[in-house]
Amino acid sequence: MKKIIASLLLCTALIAPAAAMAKDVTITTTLDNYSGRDAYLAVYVTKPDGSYDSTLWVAGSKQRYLGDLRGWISAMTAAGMTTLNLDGITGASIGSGQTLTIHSNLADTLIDAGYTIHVESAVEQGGEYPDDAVAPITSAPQQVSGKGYVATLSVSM
């Protein structure tokens, strides 16, 4: 009995890890060339359903310009997210022509599960792009056009 016991829990120590695995993902985002200030961008992922699941990267570093994210901040409030925590995701807002590259670690059951990367884009006395670029997580490599700042999303891994 003991040596069934042990070898259930070698088996489950060895599994477990397996199914907590996250592949590094590459999000690259490339804006247009535009006549404006820097833009500010979120990058956030969302459920199969539409709901948000996390942020992933935010560029822009004045708070109170936050706020013009006006589809991102919505998503979090919808999912029940009272407070803005972003310690460790921010970066400096992006310029017209520039490309902003993050790496993030997602877990393998984002990966071709209906999962999508948003980013959202919005210039100070400029315009407002809530979906500016939507590209689903999948195993194959993703490239998208943009609506809005953005000219291009690129997501591989």
Given for the second form:
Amino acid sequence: MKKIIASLLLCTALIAPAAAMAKDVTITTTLDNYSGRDAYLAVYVTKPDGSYDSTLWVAGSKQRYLGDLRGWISAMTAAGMTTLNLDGITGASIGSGQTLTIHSNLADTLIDAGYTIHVESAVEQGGEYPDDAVAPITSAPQQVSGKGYVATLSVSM
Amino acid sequence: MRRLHSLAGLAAAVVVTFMAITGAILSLQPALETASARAWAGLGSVAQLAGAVATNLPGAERLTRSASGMVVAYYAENGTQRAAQIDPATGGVIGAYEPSGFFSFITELHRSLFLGDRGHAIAGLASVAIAVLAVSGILMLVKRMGGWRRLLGQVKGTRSQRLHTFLARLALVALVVTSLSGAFMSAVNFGFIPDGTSLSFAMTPQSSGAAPAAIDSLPALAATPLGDLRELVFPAIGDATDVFTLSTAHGQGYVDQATGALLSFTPNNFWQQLYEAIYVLHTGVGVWWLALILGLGALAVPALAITGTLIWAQRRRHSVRLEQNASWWSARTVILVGSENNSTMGFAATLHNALVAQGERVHTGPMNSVRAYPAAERLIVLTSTYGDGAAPASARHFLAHLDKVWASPAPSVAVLGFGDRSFPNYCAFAEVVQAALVARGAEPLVDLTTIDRQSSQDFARWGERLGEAIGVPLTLSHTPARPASQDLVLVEREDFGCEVQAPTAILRFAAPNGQGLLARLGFKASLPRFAVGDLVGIIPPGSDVPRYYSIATASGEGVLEICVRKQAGGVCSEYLHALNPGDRIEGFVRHNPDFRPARNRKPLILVGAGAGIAPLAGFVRQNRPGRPAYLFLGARDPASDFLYRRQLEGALSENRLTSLDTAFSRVVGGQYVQHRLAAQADEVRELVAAGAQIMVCGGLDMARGVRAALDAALAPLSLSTAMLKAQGRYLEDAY
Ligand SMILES: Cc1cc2nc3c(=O)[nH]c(=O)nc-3n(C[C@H](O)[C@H](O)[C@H](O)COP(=O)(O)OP(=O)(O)OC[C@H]3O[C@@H](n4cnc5c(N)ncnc54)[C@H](O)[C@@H]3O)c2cc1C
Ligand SMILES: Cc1cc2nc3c(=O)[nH]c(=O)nc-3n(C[C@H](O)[C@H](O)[C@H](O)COP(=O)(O)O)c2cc1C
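What does the same protein look like in the form predicted together with the partner chain, given that the last one was the form predicted on its own?
Expanding to the full complex; the earlier chain stays at the top.
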């Protein structure tokens, strides 16, 4: 099993101004065993009202296929975004049965406050799953199963 | 160019072969898909198909259509997404969609060897390697054939060389297309070339919000022919403001689910169109016949890799090492070599290396590559003579190319001719070359010198004189390498012609029965491989130079048969005539692939006299019954030297031989074969007009007479033996 460890350094409002007001969060996404090419994943956060907040990680680097992550794109569009800087928050696409692990530094204000983590998946010449797995950000560990390529999504801190 | 071709070929052989085989397998996919997709009997418009699918699969979310016409619908069922293959004719469900695991596996192997980006890079480099090989290969072939117009002419050379060129010419276009398109796709994959896509944050337009209309009535979908569809994403169920997202061959747009209006449409940009076109060229998706052609082309690659490696190995084994071969534009001394069987090249290499050892900048190359040499002070030409005073292979285009060089290629020249005094036109081509250079104003450094039968002493003496003339001490010591020989045992001999002063013997040799350990273990010595018309070289005791004899059998027959005419005072022929069954000689085979009947059903005209009948009798024995074969045979007296008489009469009755026309010179009203040809001129003309191939074997005098008779017979057709020779339809082995 390949582990992709990513450290989020600087990206959005999520980043706590001081360490004392933030927590390390580990987001682990494991894919099913499926046949087909490696999956593209978008891991992003929505606000309590369901609107887009920020992107944590995008697995898969070819622009050609990122467009297939429609739910994520339309959430960003609806939030009025016009450009996206993926510097430092992209990596390789994820193969069948593999696990993506993201370590993120989340501000205390986001925890137990109705924010949600979404994982969207798409496979070239295969399926597309907006909201493949969705888990709330809570101080209690969460584990949910996905409906598409994602087998499990777990969030712990 | 050859170095580039060989290096790229050897380095890439394995990977390229791998890519070609996987590519050839993948080329079957479009045809299989097209066959199974029932593709072209479509409903006509996207509206009709989408309407039918929405009815048959209530949870339909997305509809895709591949280039081969296969339609797949993705739909939600109990919260999970499923895929179904759709019949494009009815919109009905054919069954669950399962992508072929086999083809996905091979595709991934082909794209990346399961090595991720490293694999992608290897695949991309393999594409570039095939492109480099194809282009350098064409350039080599153009040079070899003597110009673009002759590119499709007949190829000479060993079996590997002919097969290599044959396959390369067949597969070239397909290979250039697949390799360049593959390299392009690889460059896009690595971002060296833009693919034209970008993440778009344009607001998705919204439907008017009115009640959704029936899908098959929506105008924008009805206006899109099914053949253009790539993907249709249905609006989210229950969201009246959501839209259809429609991707077609031309671009992407949105369709209002109530009014069916096209809300916005972004046409594909240049890079997207280019990528799509190249993608189709490479994969043949949707154009199954293109895919199959490309696949067949790819199948040639393994064979090209093997024959190419064989050619490279042969060349290495035979090549002589040139130390520091300078470029043609910087060399002070240029050595040009005219050679048919490379023995002259060995002498040239000795000269080259001796000059380099004295600190000279020397360029050595074939005479066919002659051009003006800007830095050269002197040009040294070493050339043999072939045929009947004609140029050897590597000098065949010398005179034509020299015409294009203004003045002499270098201020002063020295010409050294290699030949054999037993030929009437001894070193005639060297004389022609010397005259042509002097006529262009070159200053001779030393007189034209000739070397008889590769004499090392003559060569060393010439070297001393050349050294004095150019002020460089030269010691040339070159002993022609003897080819590796093998023991042959005489098993049988038949004698003819003693009564008519033309003693000729048919000698049959076999591999010796082995002795020692290997033989006791059951390893039998075997004959080398040869075919009828190949030559056996025999080095008689007391001589350094091999004599050649045409072989009348193929190695499969288990004997090596030659026919030797005894020459008064001839070293080798007398040695062979003195052999008794059981005696051993040493010999080696020299392949003579140009002297073979063409592999077709066109008539054969065989002309030979004396010992020259031997290979022709072999060709007759191997002829397929029914292929017309006409043999003109010359001898002295039917009672004494009618060689192969019983065999040839047998062939007539088996229909392997159509007619046997004999000419005997020592009987009343004696005739030579050329007289028989003249008498049969009408029939010969008809046969040639029907595509016949002529093969002549025997003495030089006979060959000259035969050529004259044939030229006279062919004149009414505006044809000549020279023209037939250029087409490979007039073959001559004369000595
Ligand atoms: C492609 C090819 C195919 C051939 N196929 C055949 C074949 O199938 N059958 C065949 O019989 N031959 C064939 N030959 C010819 C053969 O190779 C020899 O050239 C021939 O047998 C004579 O060789 P030798 O050693 O007997 O004569 P050499 O010793 O080489 O002498 C050659 C000639 O010079 C004369 N000569 C030699 N020494 C002297 C001297 N001191 N003084 C005066 N004259 C001298 C000889 O009389 C002879 O005529 C072929 C040649 C070639 C190039
Ligand atoms: C079929 C044949 C024809 C030949 N014709 C001539 C000829 O006409 N004049 C001549 O001087 N030498 C002739 N030779 C002898 C060659 O020129 C001589 O063997 C030379 O050294 C071969 O050099 P190469 O191996 O570099 O081609 C002939 C040799 C053969 C095999």
